[in-house]
Structure formats: C-alpha cells, structure tokens
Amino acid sequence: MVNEKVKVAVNGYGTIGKRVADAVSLQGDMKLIGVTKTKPDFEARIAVKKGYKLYAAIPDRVEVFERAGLSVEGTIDDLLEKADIVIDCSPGKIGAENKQKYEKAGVKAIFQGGEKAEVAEVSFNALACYDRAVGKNYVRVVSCNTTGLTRTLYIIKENFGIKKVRATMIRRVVDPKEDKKGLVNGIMPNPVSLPSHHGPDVQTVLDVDITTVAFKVPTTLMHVHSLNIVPEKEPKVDEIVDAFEKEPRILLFSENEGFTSTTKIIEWSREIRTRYDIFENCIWKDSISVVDGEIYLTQAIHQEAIVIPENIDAIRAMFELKDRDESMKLTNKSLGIGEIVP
C-alpha cells in the first residue's frame, strides 16, 4: 500500500476503542474511517463530536440511534466495506462472534486479550515477535498484563537470559467507569488453581518457563506485578537499571520522588497525558534486587492504555509498512512515549 493510508476501523468505541481511534488519529500512515457503538449513549456522542464517523455496531439499531437523535452513518457492515481493516474492541469473547463477519468482507482484523489465542493467526507484542505478524489478516494483541509482562521479561531475556519466571498479578477488579460490577471488600483468587491465564498466555509471545498467580482486589486504576526472574547469568542491579533505561516503553519510578503507590503514578500521568493514559510499564527502580542470583521487582500497569501502542503497531506489520523498530519509533513519537521521564 505504498503511499496510501490504511483505513481502519474500530469496532467498539469503549474503554480501548476510543483509545485505539486517538492512536490511530495520530498517524501519519493510517485514516480512521469509522468507529461503531451498540447504544447512543455518551461515548457514541463524544466520537461524533470528535469528528469521527459513527456507525451501529448492530445492524437493527439505527432506528435506536436516530430516536436518540443521533444520526449514524450506517451500520458495521456498511464500514467493513470501506475498511482495510477492523481494530475489534468488543466486549471478551463478542470478538471471536465477530471473526465471520470480517471474513465475509475480506478485512483484516486485529483482536484484543479478551479473546482466545486460537482466534487470530498470531498472538503479538511489538517488542518479542513484531516479525511473526507480518503480512498476517487475523492478530490477537495479547492483553494488558500480558503485554506489561511480556516487555520487562523481554528485556531481561535478552540482556541475561532467562531460566525461570515466577510472577504474581494483584489485579484492578475492573475499569474505573464501570458501576455495575466490582469486588467491594475482599481479596479474590483468580484463579484459586494454578497457573493464571497470563502465564500461558505470555508464552503465546515469549519463549520463557513462566509460572503465575493472580488475584483481584478492590481498586480500579492499574496492575500490580511481583516478579521473580531467575537468569541464565547473574546480572547487577544497574546493569538492570541500564537495559530497562533503553527501552522507552519502560518507565522508571523512584519512592523517593514520592511514588509510593499506584495513586501517585497516576496523579503523575494526569498531568502529562490525555485521561492520565500510561502506554509504558511502571516500574519501581527501588524494587529491582539481585537477591542470591534471582532478580526481583515490582511493576504497575495501567490496562486502559498499554495495548494501544501495539494494536498501532499490529498495523504496521500485518501491512508491511515498517520494520520493528521504524514502527515502535513512529508509534512513540506520536503518543509522547519516551518524551517525559519521571
């Protein structure tokens, strides 16, 4: 497609398609064409006035929108034919339902970490295996915890090699503007068994003998990882401290500069980035430890936002636009990644 924009759609304008469509917004290789909504409900409202072409992401519904008096463009389908291809941003598990809709219209598709692995060709990260999505029509972008784990573990592969991963997930229960669900005053497993889900699911990535536990706890702003990393050779701490410096999907964060907890990363952001997004693992540079060979550290997640990066980048290979890192390059430079350290 060379001199041509790729145009993508994004079906579901929520929590990650609205994210998506500001990302995508920013390119200079992409045009969004249209983001879809089942409802006429205050998100729908502020993509119109964004500018962006709504459309109903259930066919039998725009008489739903126009009684509301919204007008839509039309309906999914009418999208699916003016796309290349679809960033689907639906709900878990409505993606995989959605997969023989964009078969029917010959687009390519991007999934979310909602969605099994078996739904796309490939399960991607930008970092570990940018080159196994290229050319592909159906990825699966691997989802917030999965991604967080996937880069740090990348670069400490890299850098030392490792033997073993042991990682613990204390998990937001949900997203910040949900109000129907929630875990209220307790600590859940989740699951009680082992493993997690992430484990298998960064292995979908990453080559690296992972084993996880999670549990949710009643907060709604990020992640909080505990990882313990045995390397093949025994690195030191700044040695650490140096490779995760280079790499700026990776933020360092200090207690001594007052980044006692994930609030005080978020109040951070909230003054540097559009709805205080975090498209970069936190991690607490005081956590990073070399304790009888093994490594240790701690690291915050923002799941609203960490994805959008690599569905960016998803782009770039299943279009064979850029290399790796020509794509992360552009990606950063458009969403502020690297530009203000804390």
Given for the second form:
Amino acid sequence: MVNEKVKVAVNGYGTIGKRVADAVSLQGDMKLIGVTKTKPDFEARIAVKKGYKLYAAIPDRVEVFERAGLSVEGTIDDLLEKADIVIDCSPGKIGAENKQKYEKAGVKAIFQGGEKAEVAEVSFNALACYDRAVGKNYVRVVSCNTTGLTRTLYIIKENFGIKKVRATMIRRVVDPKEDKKGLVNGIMPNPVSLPSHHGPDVQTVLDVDITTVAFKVPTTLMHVHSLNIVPEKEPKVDEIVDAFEKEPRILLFSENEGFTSTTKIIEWSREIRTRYDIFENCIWKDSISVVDGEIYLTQAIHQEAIVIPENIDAIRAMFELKDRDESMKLTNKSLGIGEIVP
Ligand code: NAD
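Since the one above is the form predicted on its own, can you give the form predicted together with nicotinamide-adenine-dinucleotide too?
Below: every chain and molecule of the assembly, starting with the one above.
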C-alpha cells in the first residue's frame, strides 16, 4: 500500500455520499473508484457528468439504468472487487444489511451515524478518538449532532476538564431536498422521554457525563445546540474563546457582525462554499458565558456537511496513512477549513 492511493468506493450517493465522494476526490492519497445509485435519476446523471464511475447499488436494477439511457460500469459487487474500502452512505439501518457484502468481498468499510454502534468495531470522531480507528476494518463515523457535540466537548475537556454536561438539541426536521416528510407547523420533543440518544452516542467516542434532550423544529438549514457544561476547573470566557480559536474545525460567529440566526450563517457560507457546506462547528462567540462556575454556549451544526472531514480522517486512520494531526491538517486544507473565518 506504500505510495499507492487507497481505492475508495461510495455506496449510496445521497446527501452524505455525494459530499464524501467529492471530498475523497480532493485527497492526494486516495482515489475515488466509483459511486452507486439505486435509480437513474438526476443525481446519477450529475455523478456521471462529474466523471465518477457509476454502479448499480441493487444488482438486479442494471437494466433500469440501461433503459433510462444511463449505462453503469457494473453492480456494487463489481465495485467492491476493485475497492480497498467502501464508505457506506446508504439510509440509516441499511448499512448494517450491506455489511455482509463488504465482509464477503473482504473490503474495509466505514458506516454512518444512522447505524447502531455495534455495526462497527469502533465509533469515530477525529479529534476525540482518531487512534482507536488505526488499522481497523469497520468504523462508524458518529452522526451530525454527535460530531458537533463531541468536537466542542473535547476542546472543553482537554482544557478545563468536565464534571457534567446538559445539552438541548434543536434539530432541523429534514434536509432541504426532502419532499416526502417534514414537520410543517409544530415543535416535537424527540423523544418525549429523557434522554435523547445523543448523549449515549457521544459516550461511544468521548468519556463524559452527559444528558441530552432533543426537539425537532420546522427548518431544514441547521441544528442548534444549547450546552451547559460543569467544568473541573472554572475558566474565564477569554480562555474558552482562545481554546476554540486554536481548533480549525470550530468557527466563532458574532451577533454584532450580523450573525443573528442560522439563516445568516448559511448566507455567509453561500458566498464561500460549494452547496454552502459548513464542515465546522459554528459557535456563537457572544453566547460563551461562565455563570456560577458553569459554562454556557450555543452552537449551530450544518448537518449535511459536518461529518465529511471525519470520513476522510477515518480512511487515513484505518490504512495507517497519517497520524491524527497530520490527517486533520491534510483534510482541512483540501476542504478549505481554516481558510476563511467569519
Ligand atoms: P440519503 O437518503 O440522502 O442518501 C442515501 C442514499 O442511499 C440514497 O441515494 C438512496 O437511494 C441510497 N440507497 C438506498 N438503499 C440503498 C442500498 N441498499 N444500498 C446503497 N445505497 C442505497 O441519506 P443521507 O442523509 O445521505 O444519510 C446517509 C447516512 O448518513 C445515514 O446513516 C444517516 O443517518 C447519516 N447521516 C446523515 C446526515 C444528514 O443530515 N443527512 C448527517 C450525518 C449522518
């Protein structure tokens, strides 16, 4: 494998899959060898236009693609034969079903946060536990909310220690492309009973005492998290800001610069990024407070983009290509993380 590029397949070219495919294409040490689609729709045509080799995710649907005038290179099984690793970006719970194919083909696999932790040997967040994925065959990149919580809590824990975290997640109900489901005019406790699954999910990647509550609201743009952290050592607000400023995967936004809501953060990103993808945590600097020794802050998370850098770092860890800091640096540079700050 020395000096050879890792051959990467993407199974499931949806919201996460298309972004992972683009990100893999930007890496010097990886080669995107193909993506799969279940049907020959506009997304499949765009993948081909981008020069990505297209394969049928469901083997007996090759003819459906042919009839639509979109030829495929083969099926997922053909793609797996050529791959060193497959990034499973199929809908939640389908990844666990796909695992059998990956095992049979003898390829490493990365699963996404919609899968249960047991699908993989380890759950992954680059900052918090890169080393756990080194040399592994099956890794799960935790979900968007969990990735956002973990990055912020990792920085606080490293600098000030953590006794206890209470977090409230205000979740976008669906992604912007969705037209089959949604919540038009309500606020849904999700779940009603405590805790939401996010706290236990954070604990798969970071050792921390955390309780979470979650609500779905009628927006598609971003999630918002309200955090209350009891630190071991009481920090000053400036010290917390300094700690966040050192981490490129965290951005600080100020209300007095016009960042009054998630709409303005997205508007900022529309000016600088393809698909307005924000790979970083967006913390409102003005929200960072210390009251009676406890830290409070509010952050927004772009659900469609936040896990993309982690997928790239997970590949490097699994093939032992680079250590954590080197991998994160390469990934950040390729995605423009740290290039423009608000
Ligand atoms: P999506 O529905 O946008 O994309 C899934 C793609 O997989 C679709 O193109 C679908 O046609 C395809 N597919 C369906 N069945 C398949 C199969 N058997 N084999 C291969 N492909 C199949 O979903 P998504 O939002 O990209 O989510 C993918 C995974 O990423 C899920 O585990 C999800 O929980 C996780 N995730 C999603 C987000 C988000 O906000 N969208 C954020 C983080 C993690």
